[in-house]
Each structure stands twice: as structure tokens, then as C-alpha cells.
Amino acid sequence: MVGVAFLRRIDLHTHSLASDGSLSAEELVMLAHRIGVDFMALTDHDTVAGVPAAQAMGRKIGVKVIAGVELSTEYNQGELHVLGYNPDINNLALNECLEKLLNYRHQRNPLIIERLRQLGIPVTLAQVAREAGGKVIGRPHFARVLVKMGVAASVAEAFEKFLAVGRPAYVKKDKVSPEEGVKLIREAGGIPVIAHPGHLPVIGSAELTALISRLIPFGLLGIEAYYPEHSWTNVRRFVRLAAEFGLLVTGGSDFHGISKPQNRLGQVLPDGGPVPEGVRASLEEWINLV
């Protein structure tokens, strides 16, 4: 453990049907309310489309919902995800970037369809679009179609066999640079945070320190240290790094619903526990400062 008290009332990393979650924004907030989370951020991939509905539901039932987004950026032949807390969701430059990323997804989806067909799996884009419910199509929607077709026993198996990086139906999507992502969020009035640094292709201390140093001039303000798939060793390391650079420490479950059933709403630590007490106050203080 890291020597702090805990409250099960905060989750700063969640996804809805607006990207690749399995619940609508309203359903997500209602679930948060039922399990005792009263402070959360909706951080859909490359879109803020679900934020207004989530915040409206939050006001109705007493859950504080922070506007958020999770940008996909390019890093070492992999991805660096940048969380943005409390940006102006109507900011022109931010929305132009999100539209560009959405177009990248639209260009990628037919290529995934073609690769699946080459494997003898006759998936159609219409099937996947129905699964997405009119929202942004992502790989979890392809996975759910494959499960319904009987090609995979579960969403996890669909990724493992076909859709994960390096698998036969994976298609790399274009992304913005980490510097551009951080700068866009900061200039939109938001708080840019490195998401789940334990997922980065290279997470050695020297490399991560260099990455943080590289992004601070562009406006980086935080690190998501508390995350259910981090080891306790990495949690402590990321907390120390945040202190070293004077950055905000955040935490979230990365809840998606049925596509990532192991990630449970409100449970953000390696042992399944909640976000440390004080994260909420720190985030609110940073929001007031920026």
C-alpha cells in the first residue's frame, strides 16, 4: 500500500457507448450512483459526445461528472493515451482534432472488415454499426459481432485471436503526437494527464522521466498513477515521479463494461480498492488553478 486513506467514491477514467463502452452515458452515471461513486470523469476515446448527457444525468441524481476525453497519440510504435480533464468541450481546435481522429477510425474500419473477410469471416460494416448503436465504432464493437457470429467465445477471445495488436485483423490507426495531444487539451482549458503509464511500450524509469520532461513544456499536468492493472511497485513509482515533477496524481478504473469486465467501476487499485482520499480535492484545486 502507499500509506493513504481510501474512499470508494471517485472514478476518473470511464467509457460509454460514445466510444467503446457498453453503457450509454446516462446508464454509466446511474451505475456510478448505485455503487456509491459520486465524483467521476467521462473520458471516452477521442470524443466528448457523451459528456453533456452524462453531466445532465449527474445533476439529476447527484453525481458530479467532470468533462473528459482520452486522446490516442503515437509513441514508440505503440500508443500513449492522454487523459484530459475539464476541457472546454466546445473548443474549436480540440473538436477539429477529435474530428480528425474520428475520420481515422472511419478509414480503418473497412480495412478491418477486409482483413476479417480474408480470414473467411463475412462481417459487414452494417453489423458493426448496429452493435455500436450509432456511436463511434471501435474494436470492441467488432469483437461483439464476432461473438454473436460464434467465431469467438468472448470479447477477450475475439481480441486475442483477431483484433489485438499483431493479430491478423488488427489495423493500426493514425494518431496525433503526444505533444499535440497535451497542447490541445491544455489550450482548451483542460488538465492533460498521462493515462495508465504502465501500459506504455517502454516504462523504464529513465524513459518515463524523459517522456514527462518532454511533455511538461507542452502543458502536461498529471499522471494516472492509481490504476487497477498497475503493480503496487509501479503505483509507488508513478506517485514518486509525480511528486518529483510537481504533477497531479489521478486514478481511474478504465471502466468499459462488457468489453473489459475485469475493470470494475470505482475500483482503481491493484487490489481492487478505490481511489485514495484526497485525489478529488486535488483535482478540484487544479481545475480552479488552470
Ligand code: AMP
Second form
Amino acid sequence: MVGVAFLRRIDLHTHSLASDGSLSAEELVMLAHRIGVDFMALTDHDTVAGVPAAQAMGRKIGVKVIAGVELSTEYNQGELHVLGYNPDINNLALNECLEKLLNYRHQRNPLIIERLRQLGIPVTLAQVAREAGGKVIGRPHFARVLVKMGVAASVAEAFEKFLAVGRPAYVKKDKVSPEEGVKLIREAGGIPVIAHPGHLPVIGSAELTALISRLIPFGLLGIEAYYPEHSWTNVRRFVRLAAEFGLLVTGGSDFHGISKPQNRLGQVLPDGGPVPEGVRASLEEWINLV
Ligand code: AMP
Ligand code: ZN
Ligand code: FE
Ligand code: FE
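Structure of the form predicted together with the ligand, given the form predicted on its own:
Once more the chain from above appears, this time first in line as the rest of the complex follows.
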């Protein structure tokens, strides 16, 4: 019995090179295997491009990889991230939406370059695209280039100085509505989950309750309560809220590799602990239900 519970880890929120992570989908799954994660989801921003490779590697080395995605949606001038678990990655409507989100990024990226150049930083889109590797170019890629250029000491500082909301190189990108995101995932046979509610710009209880009530009619099924950047108070609060609404509770590390070095694969709780074991069974049960 000794060590069995410790060896099985779950991580339902990870990013690869297909979006703004720094490991390829295969490398990510190999790392998961090495550290004892045997059940995970790949949830790249606005793309499912890494899923087939991640799942193929998972089958090869014995890691169960759930197809996933993290959609950026519009919420109160900020962003609401919607996770989708086990959608049909070939679903037409979902792919049309992903294409649209990619276009919004393509519209935004040159504007960020322009802002940075106005600030005297001679960065080019080609540099950022090279840093990105995949099709999805995000602010973390800009941040990594700024670090390489020596104008910021870390990715976090690049956000603080230039890229975060309200900073001089911040450019808002168009998004879909949370309702549309939730509905698309559900209609693609997936499980829509509110990602890291602790990151929402306004997270008063009344507000969050209203948001959940608003999204349930569109197919919302879960809340990501276990998340390393949530306080224990918030973790407990989100678990309680999920129970009140009969929603699934999920959790993940938001591992990005070097784009977010403080988030470690498999370390999901505020103290670095793993996702409680029961989450795997609940998610599998819900996957079979939808
Ligand atoms: P984008 O979708 O291109 O606007 O980039 C959003 C991503 O940037 C988020 O998913 C985070 O991973 C990262 N991010 C946002 N704000 C910050 C911040 N203040 N510090 C570090 N990373 C951030
Ligand atoms: Zn990210
Ligand atoms: Fe997110
Ligand atoms: Fe994420």
C-alpha cells in the first residue's frame, strides 16, 4: 500500500508548444510520466493541435491523455478562460471558432509590436513567431523575447512592465462570449469548465454565483477549484460552490514550462500538493455521461 496514492498524480491543465508552453506535446507527456502523472489533459490556449501527438505518446508510455482546450472568452473587460475536456477535436463548429480566435490573435500581434517599437524596443513579429514555434502566438512569447533582449529580467517582469492589462504594450484582443465558448465545447461532446475562477477580475461570491447561473443553461459542467494560484480559502469556496450547483470539480497546474516557471507539472494545490484522487473518477464518469 505504501506510496501508491503518492505515485498516481493527475494534472488537468497543461500547455504545450502548440500554444504558449515550452515543451512539445510529446515532451510534456514524457515529463508527466517521469514524475508520476498518469492521468492528464492537454489544454492549450485556443488550439487542439497538440492533442493527437500527446495522446499517441500517452498510449505509448502509459499516460492517459484527455483531449482538452482552454478558450479565451470575454468577461467584464477581462478574460474568462473556459476549459473543455474530451471534445471531439474534429468538430466543425469548434474548429471554426478556434480559427476565429487565431485570427483575433493575428490581428492583435502586429499592434503589440507597434507599441513596443514606439517604446523604443526594436522587436519584430518574426522574432516572436520564432519564439512561439506553433500557430498560436500569445503574450508569453512576447514576454520571452523581451527577456532575451534584456529589457525585462523575467517573463513576470515583462508582463508587469509592458504586457499586462493597463501596461503600455497591452492590446486587447477580440474574444468570443463565455456562453458561446461553453456551448461550443458542450456541442462538441466536451465538458466545459470555468478555469481558475480566482483569476477573474471580480470574484465576489455574488458575481461568481451569477456567472455560474448564467453559464449553466449553455452547458457549463464544472469549476476548476484546485489550482496552485488559488488560496486555500478560494479552493474551499470553489469546491463548495461546485457542490451547491451540482458541478464537477477539476484541478490542474497550468504548467507552461519556461513561460511560467513557478507552475510545476502535477503540483496543483496551493501548497504544491496533487489533485485529490477522486477527481479522476468524477471526470471519467462525466465523460461517459455527456
Ligand atoms: P494571451 O492569450 O496571448 O493574451 O496571453 C495570455 C496568457 O499570458 C495567460 O494565459 C497567462 O499564461 C499569461 N499571463 C497573463 N497575465 C500574466 C502576468 N501578469 N504574468 C505572467 N503571465 C501572464
Ligand atoms: Zn498560457
Ligand atoms: Fe488560463
Ligand atoms: Fe492555462
